[in-house]
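Starting off, we have a lone chain in the form predicted alone, written out as structure tokens.
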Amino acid sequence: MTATLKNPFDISGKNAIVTGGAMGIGFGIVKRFVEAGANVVIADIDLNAAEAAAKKLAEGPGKAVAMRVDVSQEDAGDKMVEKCVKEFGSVDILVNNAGIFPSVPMLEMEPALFDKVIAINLKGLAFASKAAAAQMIKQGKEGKIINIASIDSLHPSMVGLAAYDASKGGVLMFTKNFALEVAPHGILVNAIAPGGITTEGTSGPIGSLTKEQMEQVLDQFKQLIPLGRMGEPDDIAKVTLFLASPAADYMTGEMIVVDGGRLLK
């Protein structure tokens, strides 16, 4: 991994799996890797909206194949090393980005949405990370893995996201860890915080919120922000782009907070 002068964060020819890459944050991602020259697996629940965004990024230069994957199921992780290896070859990224947030108070939570929450945000995460990590062993490469966590990880946003922050709290420790274990075979493990990014999934209905409830706490949170603005999937994006080239080679167990310094307030 080591970095030339020429262009430290080059990543051409590498070969990424994306979650919920479809849309938002990973749509973003996927599309800047893509014009890196990355070559991309989109994994999303969502296949329609999967190929349509393999579609935009035809021209290359890099390369984007779409899957549907449900990363709550056990079997999610094989599944998208197996689709990354057939379709290019190898795996040298995974940026586990798929990920809900309803809102929901904890004393209104049932305990079949507080186990979804976990088991996508934390539990998919977690052995998705180790498919891929088994992949980069079995292939004697070093590799990247990079985890979107959130400012939640570190302090509550609002009421009614228990189960959010529970399981991106879960996610920065989780980083931390396997960052130990796999780090003898060359594996790093990151994690970005985002903070606030306006995607189609904050911009309807959340939970119990309606789509003028989701406003107005929008709104609420933009004004706490020091920058003064919400954040766009390319602020997110970039950062990640950091992470897998190798620019960030001597990087491992971190996370970086991207959210126009909301956490200093």
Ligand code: NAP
The other form holds:
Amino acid sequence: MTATLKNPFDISGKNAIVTGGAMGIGFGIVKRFVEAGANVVIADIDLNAAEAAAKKLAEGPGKAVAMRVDVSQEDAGDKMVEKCVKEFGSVDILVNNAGIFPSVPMLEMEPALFDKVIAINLKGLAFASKAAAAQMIKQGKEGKIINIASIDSLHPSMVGLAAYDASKGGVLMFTKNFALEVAPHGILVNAIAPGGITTEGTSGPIGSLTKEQMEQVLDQFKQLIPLGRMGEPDDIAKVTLFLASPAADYMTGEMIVVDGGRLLK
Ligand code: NAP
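The form predicted together with this ligand is what I need now, so please give it after the form predicted alone.
What follows is the entire complex, opening with the chain shown before.
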């Protein structure tokens, strides 16, 4: 990619897939990408929400199309790639954002829920990366894969997230190993570790926590953020745009922490 000094963040004309793009951090990323002139497949388990998201962005300049996908299904990666190629002609950027974070202490954890967390947050991300990278290699051009990890990839936030933290720790090391594997093809793989971000997903009941308990948890969490506020989806979206753009052309296998300084405490 060539970067002009005027706009090193130029991704206009690029074609992207954003998983879990219908709301929360994912929608924030889709918005920034479309605003920057990229075309985006919003790949979400909730088709109505994905379609509503695409509709909100109909004015462009980039295009947004919706598709239903459950990233934990074996053929999810291939289906997303197929859709992006059919709609836009190529896959240049994949953002693996879809994730779940049920809060259930390990001592109460059922194997099926543990499997589900790993299947969506880690295995789904890995096989979507495989499918996108295979397409990028076929295209013979460079590509970018960006994985939404978590500060929990580095340090546990609270009791109840053992499965989640195992999945997100896995995302960090998957990112590094896959970056090594696909570097010879010019495919860059990086991650972002968000801290506490206010989204639809963090605003309701989660796992065994009620909405009220969740509000309390978030309130306590906020006290520990040096910048004094929870993050917004756009705080993550702007850094995702950076990693997707030519400004990050010499970065791979890295994880950027975006947490208002939370891990400093
Ligand atoms: P969110 O508000 O719950 O949005 C996630 C989106 O992904 C939803 O549209 C959800 O659909 C969709 N989704 C869930 N399971 C899916 C699946 N199997 N296949 C496809 N789409 C699926 O979540 P968020 O807070 O924006 O979090 C996004 C990512 O950031 C996650 O990977 C999360 O772990 C990570 N993260 C978030 C925070 C935070 O504080 N928010 C902090 C660190 C990391 P439904 O709503 O229908 O399930």
